[in-house]
Amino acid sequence: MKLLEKVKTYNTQIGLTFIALLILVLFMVTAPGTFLRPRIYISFLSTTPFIGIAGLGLTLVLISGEIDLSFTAVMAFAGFVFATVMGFTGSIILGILAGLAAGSVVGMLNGMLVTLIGIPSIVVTLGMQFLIRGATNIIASGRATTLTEISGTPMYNILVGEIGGVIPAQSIWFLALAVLIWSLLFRHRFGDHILFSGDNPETAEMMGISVTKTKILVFTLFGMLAAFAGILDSFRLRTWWPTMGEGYLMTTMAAVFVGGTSMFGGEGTVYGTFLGAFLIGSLEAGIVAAGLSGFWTRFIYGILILIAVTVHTLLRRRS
């Protein structure tokens, strides 16, 4: 009985794991020259964490019953602040702290507009997406900033270097943050507040939980995570680009939805987002290696999202 209860509790994660393994085997059969060699997996470990770190923050926002579409602009804004402060001060540490602070402030503003004024989060964050992206491009005059001086520095090696000469450090950061967010969500009182606030705000308030404070903190935390992803990307590329983050919106949302986090609030899975990020991150390479056109990528993204959301909705109705 206990085994059956465990299976019912984690049916979404078990199903996602099975699908991921099935797709991996399919890629190995259709493109053995690519997927039976370690190089492709090192590539995934290098690029997927940027989707995944942002996805962890988006998971928390969705669980709280809201949505945030501004995070890709926050990635670019934080990267710009990092590059600018580092250029003025010559300190990588100060640049990183300034970038994280910038992302946190944008997230806090999002949360305050949503909770204190009552504007729907999709409207607030869509507007903030355009505002932050536009302001960043105006200040930067649309020009990229080279960051070649960070190459070979201790912070470069810590953030995006190669552990043991093989494993990209950003993948270790992604894993560590996934464990931290999981612990925060399921082993800390603040996680209970997030879950209750997303499931039933009125009941949460009656239980003494400040839904307003909780959601503001969630948006702030997401801003910081998006900023960290942008800073990591700047380190990896050793250049800040005005278009940074533009390609991450749909893939990040796909990773979270495929991972099984509910759009209705009140429930979600960090493990699903973690696995979903690698699943989404591997699709394009697998499709091209299998001999199909890259145009198939978005088509398959759409299928996966629709299937995942449909299955999750049906399971929610049954429960």
Contents of the next structure:
Amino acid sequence: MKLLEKVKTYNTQIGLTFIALLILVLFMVTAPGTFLRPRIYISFLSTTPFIGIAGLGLTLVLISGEIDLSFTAVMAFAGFVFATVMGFTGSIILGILAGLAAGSVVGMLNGMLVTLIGIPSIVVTLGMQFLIRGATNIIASGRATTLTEISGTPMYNILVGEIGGVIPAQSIWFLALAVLIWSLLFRHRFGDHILFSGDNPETAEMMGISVTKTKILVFTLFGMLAAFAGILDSFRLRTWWPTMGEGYLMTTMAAVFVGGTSMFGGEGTVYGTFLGAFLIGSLEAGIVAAGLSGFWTRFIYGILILIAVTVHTLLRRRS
Amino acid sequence: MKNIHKHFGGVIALRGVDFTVGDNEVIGLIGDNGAGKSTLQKVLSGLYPPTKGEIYIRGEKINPRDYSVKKAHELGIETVFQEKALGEKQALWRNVFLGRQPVGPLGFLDVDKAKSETDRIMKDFLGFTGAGISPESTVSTLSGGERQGIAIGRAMYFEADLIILDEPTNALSVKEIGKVLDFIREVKRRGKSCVYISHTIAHIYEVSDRFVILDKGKIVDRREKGDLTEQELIDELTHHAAKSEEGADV
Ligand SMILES: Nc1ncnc2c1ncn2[C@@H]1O[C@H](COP(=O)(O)OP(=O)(O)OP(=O)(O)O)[C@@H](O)[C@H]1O
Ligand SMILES: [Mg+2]
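Can you give me the structure for the form predicted together with its partner chain, which would complement the form predicted on its own we have just seen?
Complete assembly follows, chain above in first position.
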């Protein structure tokens, strides 16, 4: 009885875990040379955290009943602010703080336009996406910035170094942030506010919760998370590129939806996003290693997304 | 409440309403569609500031600028709605404690306490035993009557002295309506007060001590239950409705 209840509550997560295991076994069978050795997994741990961290923020925004398409531009913008401020001040810490602040401000602006003016978030953040990407390009004159001076610094090792010479530090950051976001969402007062704002804003208001404040905070938090992902990516590449993050929009959204968070607000899963990020992040390498040409990647993404979302929807309807 | 006015731009929803709720009484608030019942309820529960007028709670004058849902809760005024009372996709325990969660120093929830207290509300106040509902059930798996029960139980748990119900029996089956009416009687038995808004005179008549009739933003009559039968109340309402129809024709 108790166990059955638990299974019902977590059926989305359990379903996704099975899909992930299935795909893993499939890869191991078709490309044992690659998937029975640790190297490919280390490579996933190195590249996946960027869409993963953005995915965590997107999960919060979706649960609050909104969407944010501007985060890839925010990643580039924050990376640029980081590189520039660091260049001027010579301080890595100041650069990071400035980058995080820049991302938060953009997020807050998104939230304010959505809640105070009342523009649908898909429109606001689409516009913001172009605006921020464009502004960054104008200021940077479209040129990349090399950041070779950061390699080997303590901050570099903390953010993207290799722990024990093996584990990429960014994967630990992703894990820690996932735990933090989960606690915030499901074990903190603020999480209740997010859940109810997305579920039924009138209920939330009736119980004395400010939906406006909650949503602005959620957008701000996502801005900060996207900024962190952008800064992290700049560290990893030791270069800031004006195109940074451009490939991440569709993959991040795919990771979150494959993970089982719904478009309709009020419900979502942090565990799902965590697993979804690794699924999406490993697919391309897996497909190529399995001997298929890169052309197959998108096709198989499509199949995975549609199957996962169908399973999630059916499970949700049954419970 | 004294001389309450509420305007929405050009629309005048309330024009000078004096409304008093005594200790341990159930008031039936009746009126046609658009009469201003829900607006009055929202002013009373702190959701809308009145355009003009005074609010007194236990004899003390309340500054409308400091009045809010939170403040109303602190002063023991709770509201129960038909569909908007609960978040459908959330667990019962989250619903019960929304806005008033038991938390630790950093704002982290005391989940065990919230769950065990929810369990207690369901058993002690509402008599939900077994029946496959637990504090972890999501609201969407509950029937309409059970949902209203949770919303009313929440109000009782937080020691509300006044519970306002706005059409709590809309779209419920006869049996479920019976449950909601039982909850209202339970509120009265515990020495608390109720404002009950509905279009169904039979239910209002059954549980209320007094009736207040609202028409076009004004109170047009106040009656004691002892003074009239259910049929007389219905006749009176029809009379007011007819009069305002005439008014509308002119
Ligand atoms: N938020 C609002 N903005 C503008 N006008 C409003 C608003 N809320 C209510 N009104 C108007 O105020 C008047 C009274 O509405 P109210 O909802 O209080 O009526 P009611 O008595 O509850 O009616 P019903 O029985 O249909 O629920 C109506 O004319 C309505 O259109
Ligand atoms: Mg109404």
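Numbering follows the first chain given and starts at 1. In this text, rigid core is short for the largest set of C-alphas that superpose within 1.5 Å between two forms. None of the values given here were measured: they were computed from a predicted structure.
- Core-aligned CA deviation for V309 between these two forms: 2 Å or greater.
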